[in-house]
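First, one chain by itself in structure tokens, the form predicted alone.
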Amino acid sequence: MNGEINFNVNINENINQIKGVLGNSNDLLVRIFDINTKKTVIKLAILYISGLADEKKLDNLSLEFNQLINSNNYDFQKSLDTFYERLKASFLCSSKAMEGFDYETLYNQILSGNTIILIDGYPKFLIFETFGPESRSVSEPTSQTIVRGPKEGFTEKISTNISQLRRIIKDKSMKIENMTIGDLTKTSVAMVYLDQIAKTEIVDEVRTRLSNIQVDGILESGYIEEFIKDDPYSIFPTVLNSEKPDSVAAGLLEGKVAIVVDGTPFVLTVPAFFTDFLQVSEDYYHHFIIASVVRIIRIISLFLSLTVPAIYIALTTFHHEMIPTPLLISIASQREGVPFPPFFEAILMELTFEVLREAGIRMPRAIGSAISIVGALVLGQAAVQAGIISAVVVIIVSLTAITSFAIPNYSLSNAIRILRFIMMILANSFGIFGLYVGIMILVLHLSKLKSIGVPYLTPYAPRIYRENKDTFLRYPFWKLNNRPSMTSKSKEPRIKTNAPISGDKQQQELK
């Protein structure tokens, strides 16, 4: 705006070229009425849009403009100003009262949800916070099932999610930054840290990359995650998104900035590092010792995920010696008669799965499941006694498939999906060395990547060994006192308390 008031004083004029502009739409309700004073007529509208208003907030509105018109107290004789503030001033308790001075601004609060009140003669406008459309209540997550821990997710409205997180983290160092994203969808974002603890050059560089994004629209925190990515080629996922709340604070606790991205639970947290992809919430809920078990189990299950299929190919196609002499008899008398080769059994067998597995999660919910198992189980049975493939190898895939569900987020398990093709190639093509080969790669590329600006391997690489007591295993509570120096300028320890607290206070001594 500028400053520059380039707004027409004629109402019916503005109604008109409102109507106009927005297509004469029906959902776009215009109420016009006049207000009798001794000496004039003062002339209002009041223009939102139905469906985007909440009806609660414009029932009150209207109540508080009606007491106010009708109110004997006041003398309406006096200037357009004097009225227009005294407008202004008696909603202030009920909605949060803007103004405005041009027709850009006037389309981007009608379509934001806003109600617009015109009156004539007068080159402002005021505008109304009474945007509420119907929404989904708060319900536990379906991407991130748990056992024990709150069931709370996050809903697809920005207000609701930010509250969630304010509801955990009580602090005034909570700040939250709103910006608007998308030419043409306008879409509401809030940059949220922790102002004590966040790294200003974290913050300053990832509202830098925000407000760089210049796009028509955003539709799924997705869009920004891919916008923001340091090397958006790789397919490792170097942003963090999540459904619960206590896994986005446990972030924010640690120096990191969310991200929440009205119309979508999915909530963003950078930096995130490689053995995020790894961890879940419910793993502080647990014995420290359980948690470290299974973490350690989703470690092995994504190797087994990424390789087993390749070793298979590789023993199989060029290193018979190194298989047990029974076994390899076994697998020989299985594959007899079987007339393709090992890597294509594989790979037909894993693309059949994959194909699977997509129908399941693209058909209706009730039969999705059911179609998935049973045609695993016909396919695989039939296709064994067609003497297509051996039995062997739908335990192979089997077992494969079991290992992929272990890996927590979605994002890194397909990723390592597409990975896992081409270490079967390169199995297929150079043995054992071409999968060793294909291991150093991926472990050079990984190196390689950054989340914002911080090593994805951190704390391995590089290494800070007084950080990795929460990494592939998890150590006790009154152990994990440091905040990762990579996120957080805070040098203060967050844990006060650096042994088991119990009854015995001779025991606390000696430790």
Contents of the next structure:
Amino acid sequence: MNGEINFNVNINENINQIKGVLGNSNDLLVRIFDINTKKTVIKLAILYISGLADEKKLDNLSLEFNQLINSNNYDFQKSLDTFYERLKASFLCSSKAMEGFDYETLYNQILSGNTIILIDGYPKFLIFETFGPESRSVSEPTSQTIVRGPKEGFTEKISTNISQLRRIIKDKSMKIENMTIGDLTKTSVAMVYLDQIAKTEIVDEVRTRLSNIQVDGILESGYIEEFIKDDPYSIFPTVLNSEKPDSVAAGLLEGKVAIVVDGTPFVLTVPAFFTDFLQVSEDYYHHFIIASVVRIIRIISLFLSLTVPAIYIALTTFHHEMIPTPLLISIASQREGVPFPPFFEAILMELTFEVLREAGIRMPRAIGSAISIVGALVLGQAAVQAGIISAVVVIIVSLTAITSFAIPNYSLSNAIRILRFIMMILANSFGIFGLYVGIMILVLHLSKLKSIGVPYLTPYAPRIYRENKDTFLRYPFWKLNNRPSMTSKSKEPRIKTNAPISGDKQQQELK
Amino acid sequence: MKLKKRAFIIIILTTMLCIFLSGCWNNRRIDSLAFAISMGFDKTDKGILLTVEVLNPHAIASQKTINEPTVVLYTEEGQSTNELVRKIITQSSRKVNVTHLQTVVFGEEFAKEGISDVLDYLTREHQVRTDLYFVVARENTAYRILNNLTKLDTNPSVKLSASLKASDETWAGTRTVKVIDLVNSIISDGAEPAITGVIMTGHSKVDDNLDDLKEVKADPLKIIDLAVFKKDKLVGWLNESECKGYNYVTNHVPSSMTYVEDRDYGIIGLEVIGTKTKVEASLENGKPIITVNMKIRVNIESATDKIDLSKGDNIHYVENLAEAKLTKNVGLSIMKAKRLQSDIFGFGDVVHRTYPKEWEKFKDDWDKEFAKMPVVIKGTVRVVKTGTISNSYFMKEKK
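Can you swap the form predicted alone for the form predicted in complex with the partner chain?
Let's see the whole complex now, leading with the same chain.
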């Protein structure tokens, strides 16, 4: 069954064995036919799995086969070798033809949707690439919606995804390295990078990490993300995922390496920095002042989402003097008659919100509206009116909810969501002091993190002044001269026009 | 490896213990505290009568209307302030918290005995904010001042501190003092403290009857006059115009209203939009002389039809009238202070700064030196604008 050369040459025996190994499943189609030559009759067999092979490609193949059979000018007098070579050469135009001579290859190829042609009495077989399963067409990404910019997203098909990248970057330096990961799923994974920009160390590191993955199956790029992450226990994402070809292409232009995984529209980009998770491709399509302000709003949202409930708990249980008197009067009057301490109150409402959020995602669409009614009316309003929860806490929970939605990356948003609870516990035990220590530990942790060997807080720590132009603020394009030095080896400026271009200036330069 | 794992678990456990065992320590919930917003101090036979006005959040709660006052008064008699504050728990279900103390009211009798003990408590206690205001109840006790309900601001103490703050910025006739300034002026050799007074107007009855609030009447509390202290003891009062003089000398009139009166032109209202006062000291025959130089900018706010404001001479005339009134007010307030032998203007500090060596001679007996010292008052008033119109509309009709 395995082994290389001992391919059984008898075609009927072969077919029976293949059928047996594949469990006599009825989606394996076998066609046996004869080719009459002047001297002998050559027996051929075509095998493929019906659902995996593309109908169109099969049609083409059979068309060419018909031509071959009908044109009787094939004179195979010498041997099967010449017949085989002629056969192989005559199909080159329709689809890729490869050859194989052992069972292992045969099973792999047939299960990958390719078509096999066996020749009776000959130890080699031909493989035609006919893989083309049913797949989704390119559509708008659902997880990253935008107002302005390309609306197409990646699909589950790796070849479509790579072609989308190819269509954006039409340069010969874009390299694609294919590999197969997963002992059973044999998922094809492609590493895409720009040869002249990406740092060789990073590319090599990514390649080694990917090739060292030993697992039975890869079902989504999240598997790969967890395997190649530098600090596997850290809650912060150090691998960026995106559903949008334009943002992946932007990463490639900065010297990053994209990892495209078959079967998922989420393409990974490494190395990823903390600031990358707060940026959106749309930032670059709008005016730079607007983009900068929006980025600042996102950073404020991140901070608020992390700390607002903790600050509320700290102020109401420890630091009453820090609340302005009129506000204190209002909070005190609202808290009058509320049976729970602020910490419990806040935890209760935050948990309720998290449950609502989780339920909202998992619920069937049709009953989704019921969730919002229960959440908003029953929990929010009734709890306040019944005096179980104070109105301030409802405001605070809504604020954290809104601010957490303003974080563009879902992975980072999730991390902040969990850390918020830790901050609340710290605030309840040590007040503002605890919150402060918590934030300090968080910053230390962030500075320790690395993404494929590159510090996570680049360009803040290590501080690179020149590259601070595209972090909290987005400078105009004509100021973003250099590629990030941590990821790109090319010292060539990416923007060669210095000032805003105007006709007058060009004329002056000409003179 | 095993050791490392065990060490890790021990670290985690100790951190958890730190967090959860200390959880209740010093944890004070808002609804378990009684927030004192003002304190009153009166003198009694037993020592101090402490009146604490505490917020009643129950009554402020917006949705329900409860026939309850927004504040609750607690009184306690004894010797030591901090003991009395804590002792209120015997009357109230909640512990008194002084972090939001806004005003401190001294009864007149108490102020005469000295306020330094209270100031020590307020500056030593870490919970007290430093932005609270002081007032002295003129011819009254602090208890009676605090035992009033006010309008507009439902809360008497909030009303008191709000009107103190507002009048400090917009009216020259009052003066607020923060705790730091008060302590500084007490310990300084060349300056004495002065605190705004508060009186009860005729309307008020001493009870906290809510029905009283339903009548359309003015608030029972009025900020007026200035209590003059010598060290920490009350020695006398400046009336409203003298208080204005005091504020002009100490450069503390961000904005105010005044008027000048003339036989021919009637009453002309002026808005003070800026003052700049320089106090300088000089020595003559070894004795100090103080020169007060005031530059005041005013706008004309109201005028009668008798004066033609389009003429420069008339404007000058108004300026001269205002200068005369200003120097008179300032003179009166300095005279009063001299009579009380209390240098509330801080002239001593000016002498100290200018002549540090000679100051040693006057230092010990500055009160008497101050009473004898000649003070030169120079006032310059400049009219900047005459408002949005120049002459009164009614002037033409008479012609």
